[in-house]
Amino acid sequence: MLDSKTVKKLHKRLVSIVGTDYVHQQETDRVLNAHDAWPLSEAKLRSGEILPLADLIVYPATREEVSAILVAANEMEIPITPVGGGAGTCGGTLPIYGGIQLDLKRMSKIYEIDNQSMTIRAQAGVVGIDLEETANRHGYTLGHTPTSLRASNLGGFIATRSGGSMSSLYGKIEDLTLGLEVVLPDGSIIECKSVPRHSVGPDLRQLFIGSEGTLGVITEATLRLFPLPEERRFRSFSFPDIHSGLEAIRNIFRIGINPSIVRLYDPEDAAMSFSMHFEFEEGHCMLLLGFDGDIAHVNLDEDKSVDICNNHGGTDLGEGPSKRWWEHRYDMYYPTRLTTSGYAIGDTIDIVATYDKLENVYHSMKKVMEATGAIVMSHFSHMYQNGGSIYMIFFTSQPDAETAWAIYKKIWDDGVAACLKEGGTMSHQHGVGLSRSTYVDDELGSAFQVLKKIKESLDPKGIMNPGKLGLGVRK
């Protein structure tokens, strides 16, 4: 936290940039912005713990205002934490060193849709559902539909390398982002030109995609669009085990089919998610498939996928489970008694691996996570030609806060260690933030030193979101 004299000086300077109404000092505002959707931060708040607060929250409306704010923070060496919708699950927007929270919610303009190039350009603060619905009204989709779509924004998508439920067909946000505008820590404004491909040195867009506010502030982006599909069709299968389900998925992609939705639930997750609504063999897994495109294309992809699933021991359950999941996919993200009472805490470790390693990663992580006494259930989703991700979901309930936080940390430590040992990567789409920051060195190995040097070069005073991505820890 800053001393009162520094806060007063900073407040005056920020007011001169954005006006009195857009610099907030009230404790209630700072408490509300002190956490995101990281389950540990939410659990600590429920238990009565006080999280670190920013000294001031500032709401810019333009890239010029963002630039001026960063100039002030850099000159005064004050930490600054960018925040968008606050829907991140890893503590990436927690102001752990106080200072300024740079809230981008006012930067919500959608500038244009280019029908010739099929692109959309918007400010970073636009909420995902507003961006998608605007595209829909013009006959397009971004194909980017994370479960946080109604509570997260474009800048957050890009800063965390987010993925939507249809990434198997449309790609993740790094595949969709054509152009970027970024304000660097010294206030410089740079633009990465919007082009489909180029051969002019390294792709600097990828330097800032996934940087989680540690290298600068994303203020604008241009994304690719897709025509709304003529047909969206669903199909569901049960499988006797994980192996047969994964083999079916692998062979669907192997022949060049890219379903829009591919989700394989292990027996525990299948029972939790579908047994109340559909009949299938106890102990079986559940595979959900979705197909987007023109009718002829969808017919062909569906028929071939059905044959592959049948050949690998799948039982056809029609469209029911898949369609129900699509229509209710946001329901499970509302609070329940399991996640809002006592010292119960649940979380997800979203890993990714190639097909040759995927099953070993799953079994190894499940074994060590269950050894803590946690309930563990999983589903494979965001699948691609070469591999895919697993959501390792766990729940634990303990008698007191100290034990709960210790068990939570052990589940994470053991689960990530097992993932890395078996050749997986510790995050597919949720990013790093605080929850994974201590594992980045092990994940990146010697390449971590390159990332640290980039950070030191762009942000020598270490003001940008310190402590996230394992970077810029302040003394």
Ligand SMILES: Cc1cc2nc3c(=O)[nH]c(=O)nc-3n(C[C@H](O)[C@H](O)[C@H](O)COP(=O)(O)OP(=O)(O)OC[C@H]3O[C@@H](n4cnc5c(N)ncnc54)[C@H](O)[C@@H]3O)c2cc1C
Second form
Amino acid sequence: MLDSKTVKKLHKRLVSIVGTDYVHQQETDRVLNAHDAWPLSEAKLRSGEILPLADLIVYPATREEVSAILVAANEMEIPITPVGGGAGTCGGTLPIYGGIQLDLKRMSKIYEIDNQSMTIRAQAGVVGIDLEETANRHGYTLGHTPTSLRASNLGGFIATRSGGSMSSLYGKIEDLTLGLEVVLPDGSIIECKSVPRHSVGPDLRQLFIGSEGTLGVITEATLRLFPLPEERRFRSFSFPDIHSGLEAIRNIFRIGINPSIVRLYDPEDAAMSFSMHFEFEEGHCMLLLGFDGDIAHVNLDEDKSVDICNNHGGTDLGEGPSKRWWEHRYDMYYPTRLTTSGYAIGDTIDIVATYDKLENVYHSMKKVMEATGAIVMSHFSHMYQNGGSIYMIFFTSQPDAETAWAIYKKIWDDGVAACLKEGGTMSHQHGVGLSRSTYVDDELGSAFQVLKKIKESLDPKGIMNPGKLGLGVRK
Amino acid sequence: MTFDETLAEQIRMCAACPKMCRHVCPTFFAWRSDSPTPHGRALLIHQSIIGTREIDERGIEVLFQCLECSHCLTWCKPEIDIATIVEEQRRVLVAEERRPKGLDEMALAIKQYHNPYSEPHASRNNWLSIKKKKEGKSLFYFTGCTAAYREQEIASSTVELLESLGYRISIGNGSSDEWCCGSPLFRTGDIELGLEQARHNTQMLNELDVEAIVVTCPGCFRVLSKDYPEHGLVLNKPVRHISELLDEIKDHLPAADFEGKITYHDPCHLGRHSNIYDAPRNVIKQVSHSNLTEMERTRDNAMCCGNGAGLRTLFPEHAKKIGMERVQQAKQSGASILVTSCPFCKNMLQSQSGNDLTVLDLPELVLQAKRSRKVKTH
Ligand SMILES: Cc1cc2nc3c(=O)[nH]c(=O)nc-3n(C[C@H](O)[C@H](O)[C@H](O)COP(=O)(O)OP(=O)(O)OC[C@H]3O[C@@H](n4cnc5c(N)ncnc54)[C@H](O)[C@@H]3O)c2cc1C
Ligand code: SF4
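Can you now output the form predicted in complex with this ligand? The one shown was the form predicted on its own.
Okay, now the whole complex, with that chain kicking things off.
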């Protein structure tokens, strides 16, 4: 937290940039805007804790205002935490060292759709669903369908390297972002031109995609668009075990088919998610497939995929489970009595690995996470030619806050350690934020020094989102 | 304790929600901050229930920014009705004399003049001319404050239309003295003064010798048909919203060719709060040869006009921003006529409509059809 004299000075400076209405200083605003959707923050709020607060929240409307704010923060050496939709799951927007929260929600202009190049350009603060609906009105989709589409915004998607549930076909945000505008900590505004590919040195866009507000503020982006598919078809299979299901998936990709949806639920998650609605053998896994495209193409892909599933011991369950999941995909994120009672807490470790390691990662993580007494259920999703992600979902309920937060940490520590030991990577799409910040060293190993050096050179005063992504951690 | 265990549990759940409905919250739209949102309001109340933080002045402001449109409820799987919870909390704040100043003025106006606009009570309905008919089904038209003082076209069109359809209309004037229905008070937590209006109106309405009471204002409709009975004030004759009444006799309604497409805005108190969605649409289709086009956000997913629950009194610029957005949505549908069925909505939408959208209330539309006049679209 800053001393009151500094806050006063900073307030005056920020007001001169954006006007009084857009600098919030009141405690209520600082409390209500502090957190994202990190389950630990939510659990702490529920139990009556006050989270770390910013000293001021500022709401710029233009890149020039963002730049002037960064110049001020840099001059005064004040920490600055960018806020997108505030629906990240890793505590990335928590202002752990106080200072400024720079909230981009007012920057919500959608500039243009380029029909010829099939791109859309917008400010960073536009909410995902508003961008998608605009694209839909013109006959396109972004192809980016995270379940946070309604709450997160464009800048947040990019800052966390997020992935939609159809990333197997359309790609993740790093594949979808063609152009980027970023304001650096010293206030300079840089542009990474919108081009499909290039060969002018390393791709600087990728430096900022996933930088989680530690290297600068994303103010604008140009995304790819896809024509709305003529057909979206769903198909589901049960498999006797994870191995046969994964083999089916691997072989579908191997022959060049890219389904839009590929999700394999382990027996626990399958029972939890589908047994109330569909008949399938107890202890079996559930594979959900989706195919997007023109009808002829979809027919072909579906037929071949069905053959592969049958050959790997799958039982055809028709479109039911897959279609139901699609229609109810937001449901599991709503609060329930059980998940919000007492000191209950759940979270997801969304790891990623190549096929050769994926099963080992799954079994090892499950074993150590369950050893803490937690309920663990998982699904493999966001699958690709060479591997894919696992959503390791856990839930624990403890008698008091201290035990709950300690067990929560142990599940994370042990789960991530098991993942890394088996050669996995600790996040596919949620990012690092605060929840994984302490593991970055182990995850990146010798490569971490590159990231640290980039950070030091771009942000020598360490003002940008300190404490996140393993960078700028203070004593 | 204001909130029983079930409500406290719901508040706790909402305080831990990853903002699943925020994208449709009109005050989130207007402010672009996490404070005036369903989750934000629930967190404030939760923290006050469990003793983490008291609701301070800014918290009060945030709670009184809620439009009570209940759009969030449409998107809430656990069906947590934040509008009702906020209304409960407002009651406590009113009882503690901590409501925002602007609302004190509104309440005082209703107390003194029986309308929130501080207009002389004597001129409430005295300008409305009523035919002295002996025949026809007798209806009492409860005009409500907005049609009486601010949207008089609606009141006069309603009377003219209903009389032309054979009804015998009486209004609150002279001995049958209509007061504000109390909606602005009930919705902002001032139950005591709201009930003062309600008791008067109940007695007045129950003494009337008419077959039914008709209202054009969904706010009036909701309090007369729901809040009054909830407080033990039972009306001895049916209360009908004009859209239901016209729907019932739609076969007798005239039809005309309207220039351009018509779209319909669902008022929150009529749609989400009273579940009346089809009646106004049936009427529009009937009088326009089915020339109705829907907006993307419609029925229980319709955006609020921004004029509810005191927001325009307290934060006019933000209220207008919401109204402007709704008008844009209407224009996006390709319509050149925007029909609603609420004087309050009409008032806001018309103020933001510009030159390329005509805003009409339902009885006005029907009357236009009856006069077989092409509706000018500016
Ligand atoms: C219900 C729910 C479902 C989810 N489903 C998915 C899913 O399917 N796929 C997925 O990938 N994720 C998912 N997430 C996680 C999360 O929503 C995403 O990671 C999302 O990309 C975060 O975006 P946001 O706008 O909410 O970012 P925020 O939470 O506001 O910020 C996230 C991080 O990015 C930084 N940041 C934000 N905006 C900027 C900017 N303009 N410039 C620089 N830094 C910035 C912040 O400082 C913070 O560190 C889900 C979350 C929830 C709550
Ligand atoms: S009203 Fe429902 S959906 Fe909205 S924030 Fe609360 S719990 Fe979530």
